[in-house]
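Coming up is one lone chain in structure tokens, specifically the form predicted on its own.
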Amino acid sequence: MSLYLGLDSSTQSLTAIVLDVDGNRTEAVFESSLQFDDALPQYGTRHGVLPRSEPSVAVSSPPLWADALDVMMARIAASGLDLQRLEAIAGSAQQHGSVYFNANAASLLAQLDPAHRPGAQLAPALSRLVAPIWMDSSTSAECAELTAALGGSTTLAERTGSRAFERFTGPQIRKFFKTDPAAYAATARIHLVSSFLASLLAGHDAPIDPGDASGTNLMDLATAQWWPAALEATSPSLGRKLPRIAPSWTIAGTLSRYWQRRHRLPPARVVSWSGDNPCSLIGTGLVREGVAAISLGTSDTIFGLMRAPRIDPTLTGHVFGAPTGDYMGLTCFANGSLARERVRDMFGLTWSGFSQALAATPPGNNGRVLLPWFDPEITPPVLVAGARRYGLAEDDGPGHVRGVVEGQMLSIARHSKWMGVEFDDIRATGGAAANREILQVMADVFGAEVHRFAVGNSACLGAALRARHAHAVAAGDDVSWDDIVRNVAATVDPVQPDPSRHAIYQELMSVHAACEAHALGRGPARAM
């Protein structure tokens, strides 16, 4: 019987899950979450972000993340679990954020005083007191510079998995070098949030795994190593400042003496951390092609495993490394739950009334199409917000309800075809996954069975499963990823597709594409 700890450091919170594994039985025996703002108010964050005067700038505090880890480890130590059975720890972290260490960091990490929290002790190790995070979109100029230096957006996507994105780490590093060259010169190591926290647990530098490294615009997908040309185009001597890239199951070390003495924890193996999206791939059980997860949250996201990297020709999708050693494709849509809420509120509906209106309207909406771009959209790129209606009257409430759901599902289906995978099984997560009528439209559009995912924090669960996998690999055990996720990444409430409705949506795909092309100024108006 062994215990495995998974941690997830998101934008706003830190979550922990402990799995108890005994043969073929795997059981979650501990789960806890803390909100940064509430648990550590002295840092002054709001929703995990430090106060900002510029909307495009978003930073947080590395000492905050370190102290949150300390609070969580104290909870685990007080849980009553037999922690001498704790074999391995792995983690998930918000992608794209970066932490900047000076030359003092190595000695400070190794000599933390167990009588005190880590945050204040780490502050002297930072060459930059704050960490830019994924919400920061202030690097458009740097993205343009990297794109020009590296042969254009298509070349950049083919080599790194994505065109230059403002939220990615490479452009953020370049901006830091340009705006504060002295602090950049004083930087000895640049970590991602994931490798920073793994280093804190191990007491020394931890590597970065390909899943998180591929969210930087700096990793060559083909080699899973840093791309020299991208490093050179970003900033001087960057290759010497970055940790090495190592497989996701790499053991970074054992839990340092600081954590052993402070919380009486055992010298468990510390597994390289990864990003939240790659960890969610494992936590939702997506370890074969043909299975996708659709997250219906503030933004809607579809992702799935890819055996070989395939690049989105529209350059809106992303390819990341997967913890399995494969790849994952991901496409994000900004108009998710907020668009559904906008329609609900426009017509004074409750969520129950929204569901009733959806169930009462015909599949295909009698050919009427709503492009629900109430906010600027990522996929497809739409800078000017505003819903576009085709054959749909502005006062038609039921038509808008079906229009927003069908418009979103058709868009997700169309803009995920670049992955080159036919999905026969879809796992639905996020708040709207509780709405069975929405899931029915999803099943009918894709022609695939849809399951609601039972566990709330799939990234944290994925981290715990990665800890188990890495421990097995280190022990020389021949264990498959199917064995790792079996009976753990569980789903409930299957929704079956209706073949006749799927046929309607197959015909509607071309109509939806034509409406989108017209709205983007790329095609003629559609006759109604």
Ligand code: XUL
The other form holds:
Amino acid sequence: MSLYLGLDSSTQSLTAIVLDVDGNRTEAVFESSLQFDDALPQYGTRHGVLPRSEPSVAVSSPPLWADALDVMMARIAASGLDLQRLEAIAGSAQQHGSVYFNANAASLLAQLDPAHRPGAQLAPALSRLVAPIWMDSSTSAECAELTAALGGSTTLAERTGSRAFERFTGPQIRKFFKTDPAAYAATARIHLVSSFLASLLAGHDAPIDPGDASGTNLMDLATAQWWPAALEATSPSLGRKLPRIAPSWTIAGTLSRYWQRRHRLPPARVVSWSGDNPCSLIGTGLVREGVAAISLGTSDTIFGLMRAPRIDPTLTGHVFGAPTGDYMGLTCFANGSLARERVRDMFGLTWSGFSQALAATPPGNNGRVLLPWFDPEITPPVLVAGARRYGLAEDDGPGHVRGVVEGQMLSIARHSKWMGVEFDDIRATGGAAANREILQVMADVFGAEVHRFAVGNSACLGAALRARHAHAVAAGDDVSWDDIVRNVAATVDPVQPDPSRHAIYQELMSVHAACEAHALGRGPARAM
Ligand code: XUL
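What would the structure be for the form predicted together with the ligand, rather than the form predicted on its own?
Starting with the chain above, the whole complex follows.
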């Protein structure tokens, strides 16, 4: 009956999903994706990033994101769907990136010419032509300054959910202010990627939701409002330059005349956008405590909903606002797929050979432990790469296969305990979730049922579900998050934990912790 559009503007691509909701039935009736590099080659991005002058600097182009939205809206308009039924649009965006508007932006946004693409029209609204994105790691000095000004890393984490991180928006804004004070002074509005795209759809400033605002080091988690001391420590008059923070289900406006005329779209409600991680929380159905998603991608990530904002005492994890109004914990591990591939290649295995080796080795690996830090690791922080072996012979292929998977799963389990949540249900996503043997180790380590999650883009699905939720709230309907994610978050073919194997891993936790402490204390070991 009613259509809801979710958009996901990620680092490399833009995806759209349209849900058709009729009573209890929800069906995805449209899905499309475009790669920025391929669809808009004139911007010269590689994997969505503009050519780099320094390896630590990563910037992209707001006009590119705007034009990508235009390409996608044209596809949706040509889809044959009855778009008069489109009620609401919400979005998900890569977190932390920032867009700098000058004083012309407000009138330009309201008066875009529907005869032309938005990108070039927006360029005169920018006080900074490029947008720093989450891959930028060039703000260590600013992180140190903000940490010192705000009472240290623990205080910063307790107030904002994270210690200072280079990619977070506050340090990025401070660097811009320090390096280009004139352009900073000419900046009237600083948006996140999420609120920039929502503003573009609505034709005026959209608020930032707590999910994405918590990726700035500037939001007070307890009040879900900007933290005055952090704003002051970052740059002059920052409070006046940032949009307000408002709940994730806030209606920012209706689709502006620009989009209505350009693509003959209806005046659908434009809902606040959020970050991709908060949107994935909804898209994987994590609307209660006790369910976690583990994404096995280039990096491995675990996240789950928390009712209370508990902080990781080791300061490696993040607390973000959740689109439900709760909180979410997230911990990231750099050595994900590449570490698994490294072991596979070291012993000349195929993925099926990798699975066979896993099946042929005993749970617990006879006490042998591999800490697979082939690349510098985020959790725990390891700056000098090098895998560490305990009791594992260099030529023991099957032992390494089990070692890498157990090392990863034990690390994920140990370093997510700070969330204070016992997980009884895990949704596994990402490429390696296709491997049932890996999921068996996951189930046994956590003692939880593991569901392979069938949806490709959980952030985009989450955005579409958020559109539905916000529309219902605005219409005064009493709808629960459980209802919103029911059926959509249906999973297939769960992997059951084995109690005896779980007991082995419970014992191994302390062995793993001891190996890790030893490896960290002893400094860099021999690299493989
Ligand atoms: C989260 C983070 C990434 C980006 C990717 O802190 O930096 O997950 O959101 O889009």
